[in-house]
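In the block that follows, a single chain appears as structure tokens, in the form predicted alone.
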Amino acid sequence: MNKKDIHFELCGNQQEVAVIRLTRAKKRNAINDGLILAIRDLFEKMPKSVRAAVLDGEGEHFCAGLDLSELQERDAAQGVFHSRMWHAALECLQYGPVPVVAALHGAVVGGGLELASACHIRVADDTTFYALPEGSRGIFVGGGGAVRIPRLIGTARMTDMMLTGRVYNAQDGERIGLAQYLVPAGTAFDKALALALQIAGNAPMTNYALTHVLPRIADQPADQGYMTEAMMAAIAQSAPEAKERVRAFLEGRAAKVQKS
């Protein structure tokens, strides 16, 4: 991979937030081979330090897809692996060490799509757009759309923008699930940082279990699900830092919920 593909850069006054930003603008920063792997590689290797990430694309796009470019002839055994080694790297991003904030503006198009939707939080600027062209191309989802899409918004909503073609902008976009927040044109980026800024805040083992054990949850059966939930609980309220956390509300010290 061409290192000018990928930037990494930390933030916060203890350096707390990650922040990634892909950098092929010329190609409206759509996924090479070597790129995802690069993504890959950041959240194996992220530095202690980090609570949270952003992830964002340099120029007006966050990401048009897979680089057709790029696209090789395979048969379907190499198939199989190419599109299994697209889910390793994205399972490190969505099952890594730290909670994700997506940065969207412009396309959000395929495995651009596909990379967004393994992220945690995702905040669209009014710039952005959806689409998943693949139907029209003959070829199919293959990072981890078909499990991870249709988990926001919908089997049938997803088979609808494959079979038509359909493009969803921003403000639709929002409604239907593909994105939590929306906001002005040119901001997505500071409102993803400053909520990672807040999220960083948590105590690691909440954070830990919104992002791991929470969807993992959501595919138990509820009998599992309330007994996973349980454990889960009495983990987090045993570590040191929820104890004072706790205690620092009950003695006034903590900010009480407000109506925003």
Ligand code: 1HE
The other form holds:
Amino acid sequence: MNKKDIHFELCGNQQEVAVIRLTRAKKRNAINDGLILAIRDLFEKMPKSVRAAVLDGEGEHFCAGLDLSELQERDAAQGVFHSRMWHAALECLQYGPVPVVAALHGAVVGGGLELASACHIRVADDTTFYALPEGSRGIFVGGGGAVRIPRLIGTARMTDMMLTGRVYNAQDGERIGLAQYLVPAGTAFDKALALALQIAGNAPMTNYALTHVLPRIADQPADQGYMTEAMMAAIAQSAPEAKERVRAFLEGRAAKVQKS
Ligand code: 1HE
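Mind sharing the form predicted together with this ligand? What's above is the form predicted alone.
Full complex below, order starting with the chain above.
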């Protein structure tokens, strides 16, 4: 990986938010092997101060997916290992140390959509568009998209995107569940950072439950899910920080829920 292809910095008063930015704008942030391994390494070696992260892409596009110039070099076995490398890297992100907020703009396509769908929150600006051009390139998703994208939008919509090359714009993407937030052009990063700073203020065990336990409960049969939920609820509420937060509310020291 060229070190110029990714940027890492810490933000917030306590350096509690990591900003990770793909900086390969000339190639529309297309992901080569070095870049996917760099993403893995950053999530594996996150500094202890960090409580949330923002994932951004430099330039007009979030990410154009797999670097297609590397695809030509692989045989079938290498293809399996390559896909498994993406899986391992995006597992480090999804089941990593902190919640991750993606700041989407421009192209979120192919592996770029696979990368975005491994994040916990997606903020899209008005310029965002989503596609899975693998279908028209004669290939298949390989970065975990076949598992994660149907969980966001359903198998039927993903099938359509790949069979027909359908491109979703920012508004329709938010409507079908590709992003949780839709914001004006040029403001996705600011919104993502504001959300990350807010998330960083949550009790760490709550954030852990939401990123590591909730998706696993969602994949369990209901009776097992209820039991896992009960275990997680008991662990979370027994933490001293949870007790203090509840006490603060009861004593009028904590914010009420406000109508938006
Ligand atoms: C690339 C890539 C890339 C751009 N690999 N080089 N992904 C795709 O099939 C999407 C391919 N990219 C595009 O459709 C367009 O580039 C965009 C819609 C994203 C942006 O368009 P535009 O007009 O702003 O840029 P451009 O002129 O097309 O590209 C600028 C340069 O980036 C150009 O190189 P140059 O040397 O001529 O300047 C492009 O070739 C290069 N570039 N995208 C390599 N993807 C884990 S498996 C995942 C499988 C997949 O992701 S498959 C889908 C791949």
